[in-house]
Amino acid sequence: MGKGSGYGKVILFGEHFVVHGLPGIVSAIDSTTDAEVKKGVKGLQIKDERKTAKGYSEEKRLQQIESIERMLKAMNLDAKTPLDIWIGGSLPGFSGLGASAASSVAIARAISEELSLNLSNEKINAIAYEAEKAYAGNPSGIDNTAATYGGLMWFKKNPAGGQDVVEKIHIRKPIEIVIGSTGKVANTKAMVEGVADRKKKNPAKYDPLFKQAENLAVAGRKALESGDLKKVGDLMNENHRILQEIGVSSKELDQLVDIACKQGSFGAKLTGGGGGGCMVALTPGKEVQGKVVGAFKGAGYEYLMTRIGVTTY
């Protein structure tokens, strides 16, 4: 049996403006997808056990097939290769957490093994990339890099599909966090889409918020790197702002980031495509994210209390 794990991830910085070849910061968490996998006998038999939101699985399932397919090509397999496939794992399937990046680098990881092909690091990334098209579309390339390598990256997609721009940025320790939940599945590609198409009808509105996310994340970088947290927590605030702007919120993100900053989260966030998913909440100190917890709980929101900059695998 092949066994592998791949990080769940939080962007702090830059979603939707990162497919347009601007500038992201992600971070690994300290929650992961784990799979195992078995030679099979008859074609692809999947068993999902991880804690997901209402319809998740569903929704997804069929995403969930063409990645695995995509997966064996770009390891140059037969796309029906029989295989026996459990998924489990400390990240629940709540979109926005880069839940599908890090099953496919878990399972990527997991075949590898079973089927004795070695593969690197960086051929593991490259294959998820694979397998997130079926997820994504036109994938930005983040989720997966995080979901392989773990930690806190700068990331700059090259749009002429050259090589991405990944650089590590330095913390001096994990920072707790506690992410919120909508309990709506997003459908990242259909949002992914709606920017594109209104940015390219709108220019006039649109360039100077991607110019303002652009500065955001210079500035969110430089504060991470001098332990800035407060400013760090500033500037989210403001990023979430931005992506109100650009039509990627909904009423239930703008809840729980009210909830967040009354409870002393230093700032709070959507993340990932929007429009349902969940959103992200600086909380430095077991008080402070046990603080906004209560209130999640309170509002009737499902959860996920974790950290951010955790080791690389």
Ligand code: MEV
The other form holds:
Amino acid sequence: MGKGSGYGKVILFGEHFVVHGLPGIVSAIDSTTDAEVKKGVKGLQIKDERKTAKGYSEEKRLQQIESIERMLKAMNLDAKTPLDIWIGGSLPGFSGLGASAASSVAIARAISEELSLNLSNEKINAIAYEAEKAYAGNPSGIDNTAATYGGLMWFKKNPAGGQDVVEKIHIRKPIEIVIGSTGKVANTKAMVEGVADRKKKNPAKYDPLFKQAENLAVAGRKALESGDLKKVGDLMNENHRILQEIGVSSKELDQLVDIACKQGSFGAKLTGGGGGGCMVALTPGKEVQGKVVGAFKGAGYEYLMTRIGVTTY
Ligand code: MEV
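Can you switch from the form predicted on its own and show the form predicted in complex with the named molecule instead?
Starting with the chain above, the whole complex follows.
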């Protein structure tokens, strides 16, 4: 049997904008999706035992099958290779946490082990990028890169299809965060296409917002590296506002962001594709982290308490 894992992630700056070649900042979190793969006898048999938001597995089922077929093709294998696949791990199947990319990396690693392909991380990342196309249509590559390598990183897609810019960001110590889940499953592909359409139709509105998002990522990196967490939080709030303007937030996401800020979070924003899914609150120290968690619980939302800057790259 082959085994593999992939990290979940939060995007601190730049989701959606990264698809268009602007920079983003992503951190892996210390929750993983794990996979086990055995050669099978009949088609793809998938046992998905992840904890998920209601309806997640059903909503993603067809995309999941397409993603595995894409992976097999990228490995130069028959797309119909019979495989028995188990998926589990500590990363919940909530939209926005890179669960699809984490599962693709985990499955690719497990297939590589089971079939003795000995694939490098670079190859696993490239295969997971192909798989991401099933979930995101035109992915930037930020999710699969974080899922493969872990760590806190600066990411900039190469629009010409060559090497992306991936740079490690150094911080003094890991920072506590709270991830709040709206419980709503989101379709990343539809969200990415929606932004691209609106940008095309209304450049007068969207071009300045894209420029602001780029400036925020640059300032966010500086603030993270210099340890100015208040500034990081302010910039995250600003990033959330821009994401609202490009039409990817939701009532529940705004409510979670609001609750987090009222409880002393340094800053909060939606994370990932939006339209449901998750948000992230920057909550340095156990005390503020606990307060935000308490308020999310009180309002009936699921959450994940974790830290950024812990996993290695
Ligand atoms: C999804 O986690 C992030 C998006 O920017 C899509 C992508 O970059 O592939 C919405």
